[in-house]
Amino acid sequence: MGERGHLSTFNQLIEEVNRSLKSVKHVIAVLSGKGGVGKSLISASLSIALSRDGRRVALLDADVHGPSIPWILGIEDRFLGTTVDGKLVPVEVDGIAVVSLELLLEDRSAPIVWRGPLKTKTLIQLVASTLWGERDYLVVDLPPGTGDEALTIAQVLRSKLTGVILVSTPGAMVKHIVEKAKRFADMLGIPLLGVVMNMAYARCPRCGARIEIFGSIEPIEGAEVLGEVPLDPQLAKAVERGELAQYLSSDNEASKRLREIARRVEELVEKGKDSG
């Protein structure tokens, strides 16, 4: 197939695309420039939050290699539906729909040795091929770094892209890495939303003093701090059981303030469409 052939075909995944996602108001994509640093996190207590504010949230993961959302709602037992026309129906959990190539696989400990064009393909066919419904804000969790993934998503969702929420850690390295993602969506044209900083502090569980355990916070030029999470065992704990959203529902200081960032993240896209 020649080149005119190949952009056909994209052309043709494209309006797919946007057929699937044609009743999803707002699609927010979490990245970072590196791994660790809790994108999937942050990408599913997002999720969580805004469905249980009253809005219909679905979450993509678009992980290939390292899924982790499965895991951090509890769901990796499940399977996405099929209809008879061969389109995808999410899992529902905590009433939001969500959509992993993980909830795919029969074989879930054998790792997924692709090259980069048929990753990006997978995707997008797995945006088009699934039955979103009606949706206030589809969460898209990517996979480290600004490769063919991000891109992928960047360039298919574009229409649809409100904004994407960086997640960082203290620490002038991490610093680095992540800037180079805001300068990734910069050069598309992505708004920025903001940045969340995970890993921030931990308390003092003797005097309850704030300790910055990975250094200082070092702010990144051009974007708002969306807010900063704790660490927290209990939160740790969580996540490895599957049971986030009960997470969610303490008192926690964490889950005080991942609560705050989707509420953040919520004003701020509202703003953008009262401007707009």
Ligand SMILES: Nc1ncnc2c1ncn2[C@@H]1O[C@H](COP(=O)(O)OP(=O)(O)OP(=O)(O)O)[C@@H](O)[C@H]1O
Given for the second form:
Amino acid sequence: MGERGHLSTFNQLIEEVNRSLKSVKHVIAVLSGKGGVGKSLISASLSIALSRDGRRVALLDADVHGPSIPWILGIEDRFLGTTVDGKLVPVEVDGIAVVSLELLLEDRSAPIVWRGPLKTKTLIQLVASTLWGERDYLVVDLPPGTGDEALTIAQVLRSKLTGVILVSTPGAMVKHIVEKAKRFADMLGIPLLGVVMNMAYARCPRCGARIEIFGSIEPIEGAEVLGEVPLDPQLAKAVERGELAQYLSSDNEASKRLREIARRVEELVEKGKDSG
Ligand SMILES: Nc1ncnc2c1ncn2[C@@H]1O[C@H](COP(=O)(O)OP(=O)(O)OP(=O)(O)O)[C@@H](O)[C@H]1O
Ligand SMILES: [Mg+2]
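Since we've got the form predicted alone here, give me the form predicted in complex with this ligand too.
Starting with the chain above, the whole complex follows.
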């Protein structure tokens, strides 16, 4: 295939993506340069909380190599549906339409050993082939870093991308890396909704004192702090068991913070809409 052939195939795919996202109002991407800071947890809790607020929500797991959304939501054994004309039907759970490449795989213990171009194409096809339906929000859980997956989502979903949420944990080293993710969003002209400071502190189980396990919270210049989420062993347990939804109904401090973050995100998105 010549250069023009490649271009027209790519443009066709973009058109397909736009068609499939026709009835999706806002795409919100959850990004961090750093791994293991809680992107997937924040993506899932944001989706659950928005859905409980009456929003129509979809959640795309864009982490091809390390998908954790199916596990967090307790749907790791489910499969995406397929229609006769080859469309994909999301798995519905907690009122959310969930799509993950993992939910198409027969052998879920096999690693995905792909290079960039194949990942990019598969991600685009996953978005293009899904019957998303009418959604107020499509939350995208990105893998760590600012490579293929983040770039693909940023470019292909450009017209719908309302904003990005950065996830960080305390400490100067993490800040250094998360700032790269901020610059990535700036470079691509994607609005920044703010930063979630996860694992910000823990509570002493005896006296309730605030303990800053990972050090002090370093502000990221130009980014609103959407909320500080404490490290909570109960939350880690809930994630292990695929019981995040139940956890978000609890009175635990982290549960409250996660719900407040979702409300703040909603506020920012609504405000953005008013100011055009
Ligand atoms: N506030 C918290 N309290 C307790 N456990 C937490 C908290 N935030 C995240 N975790 C746990 O930390 C681990 C990493 O979280 P998560 O998978 O969401 O991070 P991630 O940034 O998506 O990682 P990756 O870069 O691999 O995609 C998970 O086991 C999760 O349950
Ligand atoms: Mg993750």
